[in-house]
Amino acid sequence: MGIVVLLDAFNGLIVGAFYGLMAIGLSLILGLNGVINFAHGTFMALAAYLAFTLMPVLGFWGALVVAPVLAAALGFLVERFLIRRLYRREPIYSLLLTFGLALIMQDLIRTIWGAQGQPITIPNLLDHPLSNTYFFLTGYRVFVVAAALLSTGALFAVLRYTRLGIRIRAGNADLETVATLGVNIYLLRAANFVLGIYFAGLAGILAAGQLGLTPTMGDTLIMPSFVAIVVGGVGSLLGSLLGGLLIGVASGVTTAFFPAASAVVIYVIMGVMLVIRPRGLLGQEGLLE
């Protein structure tokens, strides 16, 4: 029984990986550019089905490197000329476009690629058990986790050590001061979008690996994703990745006594924090209080 669980919660902190590195880009979006972006899922998806277009020519490395930043690239076209002309008006009406998008390029996906899943081929260095007792302990499996944890801690520095970073985080604390001091918050906003498509994009190669390529992908993911921010706080970066990982792994432990109740857990945990500690783990005071 022990093996099964320890299974279970390691395939666990694998979807919360996944978690985290959605909440973290949500978040950015969120925080900055005030938008609830229903369309996040979709741009993960589609970040996987360019890499799985250009594994062929650059290899899976390659593809790692390359299909975010042109997922990226194309957030900054959807920021620029859709999302941007919102920003004055009720939230409603981003929420609304995005969940437009999503359906409008969840379409196209299966217009270019098929409805069908496609397989996506990890290097063999990577697909092979690190150790016979623990044979779901992979190479691929901790390679995701420490590129959860790396990307994110290579965000932090951008946003600690960078002058785009520190204008970022002071707009998230008071966007009209920045605009005052002569920053272009619509330049700075373009560029947080496009920092928060890059993460779902990233975690879309790393989820097509583990759990397969198909045009829906980023449905699955997507609610739980928002229920890390709300865990982990809102606001914070660390905290959606912390919740991300949280409630992954709760749900992976429950699979192992109470498979049926294996989504229903991770509201269950969003229900609580709501009650014991609105702000989340690591959330500022006041923002859910």
Contents of the next structure:
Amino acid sequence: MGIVVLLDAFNGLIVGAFYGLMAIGLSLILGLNGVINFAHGTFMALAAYLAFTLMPVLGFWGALVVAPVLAAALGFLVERFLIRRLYRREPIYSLLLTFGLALIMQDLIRTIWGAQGQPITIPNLLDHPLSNTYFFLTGYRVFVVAAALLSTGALFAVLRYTRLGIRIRAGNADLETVATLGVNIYLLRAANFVLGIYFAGLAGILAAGQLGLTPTMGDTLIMPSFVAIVVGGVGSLLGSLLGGLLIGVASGVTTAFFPAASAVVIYVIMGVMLVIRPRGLLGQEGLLE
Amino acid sequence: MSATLARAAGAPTHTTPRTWLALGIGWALLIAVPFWIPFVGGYTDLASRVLIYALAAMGLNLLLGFTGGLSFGHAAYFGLGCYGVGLMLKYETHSTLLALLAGTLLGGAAALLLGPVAVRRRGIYFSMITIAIGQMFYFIAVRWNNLTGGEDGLTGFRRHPLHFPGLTVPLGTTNFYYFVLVFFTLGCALLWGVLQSPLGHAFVAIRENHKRMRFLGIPVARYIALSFAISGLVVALAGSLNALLDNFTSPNDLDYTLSGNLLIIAVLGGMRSFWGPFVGAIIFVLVRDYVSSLITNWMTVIGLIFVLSVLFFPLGVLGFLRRRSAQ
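Form predicted alone done, so how does the form predicted together with the partner chain look?
After this comes the whole thing, all chains and molecules, with the earlier chain placed first.
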């Protein structure tokens, strides 16, 4: 029994890492661009499909590097030509725009790659268990957790130490002042959007290797990512990651005891969090309450 | 004061003869639908669908357009209405009206209970929480297999004839259209009544300036939660009617895609006007019905409707017409 719970908890941790990566991207875009990016899940699926197509040429590692960049490039075009026009309008418009984009992109993916799932081959190096007792510790799963932590660490370093990162954080606090100080906030928001999409792409490829590659793979991940943001605390990227891991593990452990409730438990956690601590785990007090 | 406020808010005031005329013609056309719709290539069930989606979007619009609360989770209350009706008819009763009442109250009660949780956050975070709460019901419906039928949806129920003392009314296609029209009218009357009342004016004032309302000592969050509940109730009524129309319901009736569709219906028609969502529903349902019968990539067309109407038509049809007539 113990090992089963451990297995489910670890599975939950993996899924939670995907939630967390996705929530970080969503959170970035939500903060500076003020947009709930409904197309986040489809960008994620798109990156995974691009990786699938590139793999025969570039191999797994090459695709892992190139595909998120391609997705981010598309993200740049979307921000530049569509979302930028809506910054001054009410939030409903950007929300409906990304929602419509998600429909179009998903249809596109279905037309190009087919509605059925596609197999993703992961490198042999990562494809076997690391331990006989803890059989679920495959190289790939450990790699996923490591990659999530590493890329989040890199993001935090960028946000903390580079000029771009400092401007992004300043923009989150007060965009008008940043603009007054002579920063091109249009460029800043574009860069931020691209960064968010890059994270979606990365999560997409990692998730495809674990959960399978289907046109709707993003849909199943985006809702828990919203929950992760709310639970982790609005405006806190670290909170988004923690929230993702937390609900992932909680949902995994629930699978061991009461499988039918595993999808619902995360919403219960969100509800409890909203009642007892509306700002979430690491959210700042008073922000948008 | 309140009349000015109502006009500024786009609430129905019906002062001009032209509006009266448009309304008169509109209702006459609605009553006559079963007689003229075959001649324009439509069918009566399609008209029922338009009314149902219009009612749902108008209910949502009480919160969205008149209170300024952007809920992306109203499909949940629509779907709860559907499942309420389906389960009642399948297990408990043969009375269509009783099932309708149960479905409506189920969805309305859920909105009443969950509104206060959602209003703990504002702006886009409010939207995010409403989506997440809504999706919870989706997963419950998918997972609670033996009650809801899971992903395959709930079957095995159908609407029964209405029994009154000394009178039995079968609910064929035409009769059912009138059945829907009656409840559509009731729903509109409820929304209209709310918007004309001081409560409705408070909603509009919150939309315009919620900080000022708070300074005036109005418990803003409680008012938004109330708007949430009323709008959820109307959406649940629409959902209940939808289940009766199809004699079927599935998790799709709970999914956030439906919430998105209801929002775009409101925006497309004009979310600042009372009848806007009705116009939006006509356009949306007809286009979807037509396009999905023509091509397989109809999702792209729906997506394009979203993108294009947001970029080029943000006021919606009625908002556009009103602005033109004002100039």
